[in-house]
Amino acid sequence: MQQLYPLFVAIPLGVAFLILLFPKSLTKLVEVIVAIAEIILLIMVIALIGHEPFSYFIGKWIPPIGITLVSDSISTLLLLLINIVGLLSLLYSFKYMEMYTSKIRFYSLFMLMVAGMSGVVITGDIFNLFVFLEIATISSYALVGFGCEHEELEASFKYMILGSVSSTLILLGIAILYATFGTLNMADLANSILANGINRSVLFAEGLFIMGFGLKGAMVPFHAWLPDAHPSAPAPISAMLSGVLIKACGIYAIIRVVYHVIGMTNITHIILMSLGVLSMVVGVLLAVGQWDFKRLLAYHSISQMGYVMVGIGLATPLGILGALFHLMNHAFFKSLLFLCSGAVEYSTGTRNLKEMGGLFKRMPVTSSSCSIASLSISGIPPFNGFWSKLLIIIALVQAEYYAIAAVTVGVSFLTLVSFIKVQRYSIFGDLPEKLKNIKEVPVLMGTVLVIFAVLCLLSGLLYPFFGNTLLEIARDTVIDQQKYIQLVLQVVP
């Protein structure tokens, strides 16, 4: 696996450029190629689970001189989510994207986004992280505006402008650290900061990183791009943006920088907790009043990432475990919700909840899957969202943050209220006359919805069987800065 590790970037990157050589008449062959590529990547990630951490030195250049790729449990967790959501979204898109032109360009941009996200989570070089971040986000700008309608292009433009601001902040933070310590290797930076202490330049750079990565992760008040971008994108891309991109390019990057490069401090703890609570509350309050199905889901992405940020900012073992568990669960239930909204729009031609009703009678698979995802995100047992939210709430109570724990419970209640509205106006009630002849989505799209629904149930119930080999090890990796430094700097090629 150590010798194959660069393939996590090389395969999707190579496929992204290769398929552009195919003519439109071979679109079906292109679909087979991209599906095989994603299946290979998923098999490789599964083989990494439980594997000993390792570093891969590109060109055999020893750090801090050369570029290093790092495999540990937190990068494995993110790679797993990227490729599960990526494969299922790709399969869903085979039928869904028939309403668009130029499917081959769509698949090329899709694989380019996967390559960028994979690079972000495996690199051990902070400038390389920036480069892969740009690959992922630039391809996502194009995918948001893929429909080329007024709404899509406006959302893509806003996303691009704010994304450029985010990238500038991150690049400036990298420049400050490089000017201060003369290295870009994250483990070597961490070693230098430990040796010299956290000075004003490091704190300033950390502030820039939190703002830059916070914007990528759509934390309030850096969230303005997301409510337009997610609804405007094709449904498979909405699932990727909410399911994995804001996590890989936002939350993961914050975890890696705060815990492994700079180190958690009291002021960072306060900032992250504040951002988390603000995102939870503002996101859910804005979601409750929405009638556009996808826009409602977009605001809930902001709110649910607030839960993750609270757990990460809490910095206790149980808080971090709950955050990582919720990060995984959110990838499943929010991807499912966006794909369900895409299925509804595919069949009914509308995203307005007021124009729906009684869809269960004509679309039972989509409606059942949407109900399961709604229960999951609302924190109803036995679905996965309940268990991860419970861990975060218990961690807050143990740390004596009783007010924040109460807010977390209140936000979960408002989330339930919001999705009761979704169920009431879309799935149940009377079927409008104009929707009497609608049909269930094609079999492949429906199969993807069912798989995600099963994941929402099993990822909660089966935690005792996979928690020790995935989430708890990832939590220990997040906490142990010294282990990360030793993994990169004290291993010879």
Contents of the next structure:
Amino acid sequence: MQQLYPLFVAIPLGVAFLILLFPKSLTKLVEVIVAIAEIILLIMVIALIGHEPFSYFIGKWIPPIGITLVSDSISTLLLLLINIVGLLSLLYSFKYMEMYTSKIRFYSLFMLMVAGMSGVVITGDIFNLFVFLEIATISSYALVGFGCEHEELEASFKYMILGSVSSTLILLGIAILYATFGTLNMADLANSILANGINRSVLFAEGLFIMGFGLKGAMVPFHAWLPDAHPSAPAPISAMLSGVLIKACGIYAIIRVVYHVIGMTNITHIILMSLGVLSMVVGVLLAVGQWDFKRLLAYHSISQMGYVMVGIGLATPLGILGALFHLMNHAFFKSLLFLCSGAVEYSTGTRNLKEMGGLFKRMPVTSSSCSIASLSISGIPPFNGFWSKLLIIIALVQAEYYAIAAVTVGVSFLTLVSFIKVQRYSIFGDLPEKLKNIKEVPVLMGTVLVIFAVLCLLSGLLYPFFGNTLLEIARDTVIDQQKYIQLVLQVVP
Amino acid sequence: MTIYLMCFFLFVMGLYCLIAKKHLIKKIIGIAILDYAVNLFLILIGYKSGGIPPVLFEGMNKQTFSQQSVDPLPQALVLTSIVISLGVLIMMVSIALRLYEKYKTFDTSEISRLRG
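Here we have the form predicted alone; I need the corresponding form predicted in complex with its partner chain.
Expanding to the full complex; the earlier chain stays at the top.
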């Protein structure tokens, strides 16, 4: 398995370039190729679960000279999410993307995005992380504007401007760290920072990183692009962006930098907590008044990422566990919600909640999976969202942040309110006259929705079975900075 | 020190251009200036006044070589970063052209269908 580790980047990257050579008449073959590539990746990740952590030296250059790839439990968790959501969105897009032209280019950009995200997650070199981040985000700029209509181009441009600013800030942060310590390897940087203490340049770099990665992860003062960009993309891409891109490029990178490179300090703890609380509250308040289905979901992404950030910032073991669990659950239910909104748009041709109603009679599969996802995101037991929110709230109470715990409960209530609105206007109520003839979505799309709905239910109920091997060791990895340094900088024979 | 301050000034100028200008192309130029400022900063990190190229010829003393030669790594980083910003720039210009086709204007205050 160790020797195959670079394939997580190489396979999607290779496929992305290879399929562009096929003519348009072979679109079916291309679909088979990308599906096989994604299935292989998923099998590889599943083989990684429970594997001992290891590091892979590209070109046998010993760190800190060469680029190192690191496999530990937190990268495995993120890789698993990327590939589950990736495979299911891909299956969904086979039918859905027929309303667009040039499907092959879509698949190519899609695989490029998967390659970039996998790279961000597996790399152990901070400049390499930046490069992969750019691969993932550049392809996402293109995918957001894929429809080439007025709104999509506008959203894409806005996203691109803010995205480039964030990349520049991240690069500046990397430059400052390099100027101070003369190394780019994350473990080696961590070692130097431990030896020299946190001085002003490290703090400046950390601020730049939190700004840059916060922009990519749409934390609240930096969130302006997300409610435009995520709804404008085609539904499978919205699912990928909200489901994994903001996690891999935002949350994961913040975890890595804050916990493993610079080390958690009191001031970082306060900053991350305040970012989290702000995102949670502002996101949900803006979401309640929305009538565009996808835009409402996009605002909820901001709010739910706030939960994760609060858990990460809390820096107690239970808080981190809750955050990681919520990160995983959010990937499932938010992808499902975006795919449902896509399915509704596919059948009815509208995203405006006021024009829908009574869809349950015509589209039972979509409606019931949409209900399950809504229950999950609002935190109704026994669905997965309930358990992770409960963990975060318990962690907050244990750490004696009673006010923030109360805010968290309030936000959860507002989430419930806004999803009751979604249910009331889309699934129940009366069927409008012009939607009398709509049909259920094709079987493949329906299957994907059902699989996601089952995942939403099972990831809550089966926690005792996978929690230990997947999440709890990820939490231990996050906390243990020394172990990460030793893992990378081991003496190589 | 002055040159670092000027580099910072370039950065702030790019940021100003990005925020204050309403024209799409001017915004893109702002992004480019921002990129140049960071690239310049990276080059400055590796620079030594009176330094020699980081190539070890026969007969050179390794001790003095390591003291005199400039740091080659930031230059490699800058190359990578230039290629990346080229990619972003092309994306931006092509999207801006498409926007012009749709809206018949480059003015961002008129390109505002997305609200809320």
